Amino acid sequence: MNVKKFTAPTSREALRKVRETLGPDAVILSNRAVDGAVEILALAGDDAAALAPHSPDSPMSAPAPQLDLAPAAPAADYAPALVSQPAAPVVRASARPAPAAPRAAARPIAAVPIVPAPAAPAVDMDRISSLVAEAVASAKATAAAEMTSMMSELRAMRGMMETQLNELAFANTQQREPHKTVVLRELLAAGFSASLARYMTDKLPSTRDSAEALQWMRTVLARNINAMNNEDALLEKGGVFALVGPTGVGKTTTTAKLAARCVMRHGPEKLALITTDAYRIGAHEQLRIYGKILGVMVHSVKDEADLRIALNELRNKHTVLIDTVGVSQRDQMVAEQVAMLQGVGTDVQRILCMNATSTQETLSEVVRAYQGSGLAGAIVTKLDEAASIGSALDVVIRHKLRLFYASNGQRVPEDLHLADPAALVERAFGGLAASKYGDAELPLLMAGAAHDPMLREVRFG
């Protein structure tokens, strides 16, 4: 069995050497990586066929002939005796010819016993089949890995080409339609995302007047903010409302502001307050102080069972406000809190408090974490502390949130206002600082801005 070894930097090169040396019918016995190279053990097709067992009809399967291993008779009985030839005479100058040498006696030939050749070792065909299967599987895995690497490189090349083409296209747009660049700068400076800015500039009507383009942009933004026009839809209808959100967004203060509005409209006997914040020291005491001022009883609950009992006792109340514990959007307790509010057997409407000072990425993460099966609406808080509120409005537009109120201070209940889309948009573009990006950076920024499928429902008309 003539097994040959082939070594090459890659599997493809090693397989090519095998094919060139042993032909296309070669059998791969093993394939492994050795010192950064690929080593293949292969066997010629003819040698592999010779290892296979012969069929019963083959002459090679017939039994070997029996040999007579008895001692042979003396050679004199079967062959003539061997007679030695006389030696050639030696001629000497002064001597007579030498006498002839005596005839040698015939010597019998001894019989040599025939020893059978040792049998060839048995070939384990299962072992060979296993090696071949392993070699084939290894070759497939290597080819798949190389294909995956090649596809990744092709995708990277495609991304770079698309980015460069987008840069060239936007640079051309800057020259041909400068009003789009003005709108883009305004949106980015207000805190809106690059994807929304790109989507709106792509939909911008043909015009050469930058003032008209800016007015169109503000109108479209205000149209896509789903705000509550009249708080009667919330206060007159009543129900159970839970204010949720991360720590420090102003849930307790906002709860007190809503409670004051309910008391002014329906009286303290129609309102109940519940707090689930048993983690912060003195957290429930803050709400109790507000409740004492308003003349409203505050109930403290610890878990889902307590909340179910409390809601059952307060089912005759017109409005119930629940102040929940603040939890980071990345904490597992968010899902547990949502499940608790949904499992009490009462329709608890969740209102998300959004901090206007947070970034667009953080607010989007908060919405995704607290959304669960759906939010009744949102309240934007801390408008007075935010340098720009474009990020909050961007998230409201992108996630199609219903905006109830906007809070811009700590006073109860004065600093809580109905969400006015036009006023919020004007607030977003009022008192803007210098643009964050130069002319050379805008093409690169727009080229990397991905198309967000959530923006497909933005209304322009």
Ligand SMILES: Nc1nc2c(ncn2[C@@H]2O[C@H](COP(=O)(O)OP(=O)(O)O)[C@@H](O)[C@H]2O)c(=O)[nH]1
Second form
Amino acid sequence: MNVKKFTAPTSREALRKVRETLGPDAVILSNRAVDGAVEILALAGDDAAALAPHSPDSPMSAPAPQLDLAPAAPAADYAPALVSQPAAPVVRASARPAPAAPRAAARPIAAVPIVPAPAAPAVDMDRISSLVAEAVASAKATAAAEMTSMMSELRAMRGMMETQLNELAFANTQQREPHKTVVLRELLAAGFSASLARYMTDKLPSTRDSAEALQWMRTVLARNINAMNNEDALLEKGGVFALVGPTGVGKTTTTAKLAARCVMRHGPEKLALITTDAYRIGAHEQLRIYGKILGVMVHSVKDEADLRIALNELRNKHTVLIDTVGVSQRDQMVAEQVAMLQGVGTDVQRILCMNATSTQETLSEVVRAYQGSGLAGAIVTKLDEAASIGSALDVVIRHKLRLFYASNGQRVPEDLHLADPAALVERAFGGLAASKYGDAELPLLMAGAAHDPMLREVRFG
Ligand SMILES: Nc1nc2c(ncn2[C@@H]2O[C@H](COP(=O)(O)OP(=O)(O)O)[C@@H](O)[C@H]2O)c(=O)[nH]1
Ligand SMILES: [Mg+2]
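Let's compare: the form predicted alone is above, so bring in the form predicted together with the named molecule.
Starting with the chain above, the whole complex follows.
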């Protein structure tokens, strides 16, 4: 490598000398004024090529992007010389770090761009991009949080507006269609849900006569209670039935009542009783006493294997009634019990005992918990204790449960009756003070009544 120095009174002159000596490929390393003259340090093109990396596809072999950064001196004077071999030599020279020194020494004219950029700016770029990325990320997070809070505010506002509009709409209905109000008030007072009440009044035929509207309401309700209208379906056909439900709903009592009916029809030898309540002290004693009175054997099982054996032994019986241990619908054991009854190999038909004094929400929960692969039907118990039975009927209608019997007292076997939809509806509305809700409260009650997809199958025709 051979760096040569050229001195001349003007830059043009100095450059001419460079070209004459080193040829058109010469690379200018520095150009400065020294004692009134111009001094140029230059390198032969071949020497410069030897210094540069030779990868043809290196990004460094691209044309130099900014040749004309010369700050002070009239750039036009030097530019032609510098680009005597337009890009490549300049770029190749830029791969060489050493000549950086002269740059600081004097007025850097066009030589600036051919000096390699020091490492520092690259680091700065990294920092800048990381700072930018940080800023963007934090801006995004802030925007997302703001959006979430805005959305929840919007939702709250929409809810409020819907409630208000529902109230207004309902208040309007009250004035324009008073017969709808009468029906609503009756349904709500009887313990039916606001959603069922709303669904029914929406479908109310065009009549302005309140008595007619009420009659329609009762007919529709009765029609939608899926009751067993002939006991033969159960007692004649026989099979294996398990009474399930939460503690204290009346499973054992109802089992005894059903057992009595079976014995009355077929005699004691056609029936067998099983209790799964083998753990609680004295729990199966109650059923054993009923069994003794009726002359029926009572078998006690503690698990699925036991039940399987018992059912196998009793397969010749016309009817087998299983009294199960009461489990809260909120207990994980419900699922286990349902699985046990479904898994014994024999077709065990589950009958759900529903306490009529429970709320509609509780009863819905009970149905969902005990449903499993499907309930054979239900028995509503404690009708005698319930102030209103609309909630129980609501659940029966909503879940399309097959209603077998209704129990209205503790006496065995008298207080068990075939479910009669018309009688149940009559009982639901009988003797009620329909003024339980005043005109001013109805819009409020109805405002929150959502459309319930479960009610879609209520039949009106
Ligand atoms: N008033 C009334 N009490 C009932 C009825 N059915 C059951 N019971 C009573 O409710 C209590 C619990 O009944 P039981 O059969 O032991 O419930 P289990 O825990 O589900 O087996 C007992 O005192 C029964 O006499 C009913 O229809 N009406
Ligand atoms: Mg019991």
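Positions refer to the first chain, counted from 1. Heads up, when I say rigid core I mean the largest set of C-alphas that superpose within 1.5 Å between the two forms. If you're wondering where the values come from, they're calculated on a predicted model, not measured in any experiment.
**Q** Verify the C-alpha shift of L375 between the two forms: is it 2 Å or more after superposing the core?
**A** No, because once the rigid core is superposed, the C-alpha of L375 moves less than 2 Å between the two forms.
**Q** Determine, after fitting the two forms on their core, whether S30 shows a C-alpha shift of 2 Å or more between the two forms.
**A** Result for S30: yes, a 2 Å-plus shift.
**Q** Using the rigid core as the reference frame, would you say I309 shifts its C-alpha by 2 Å or more between the two forms?
**A** Superposed on the core, I309 moves its C-alpha less than 2 Å between the two forms.
**Q** After fitting the core, how far does the CA of V18 move between the two forms, in Å?
**A** Taking the core as reference, the C-alpha of V18 is shifted 47.6 Å.
**Q** Just grab the Cα shift of E153 between the two forms for me, core aligned, in angstrom.
**A** Core-aligned C-alpha shift comes out at 3.4 Å.
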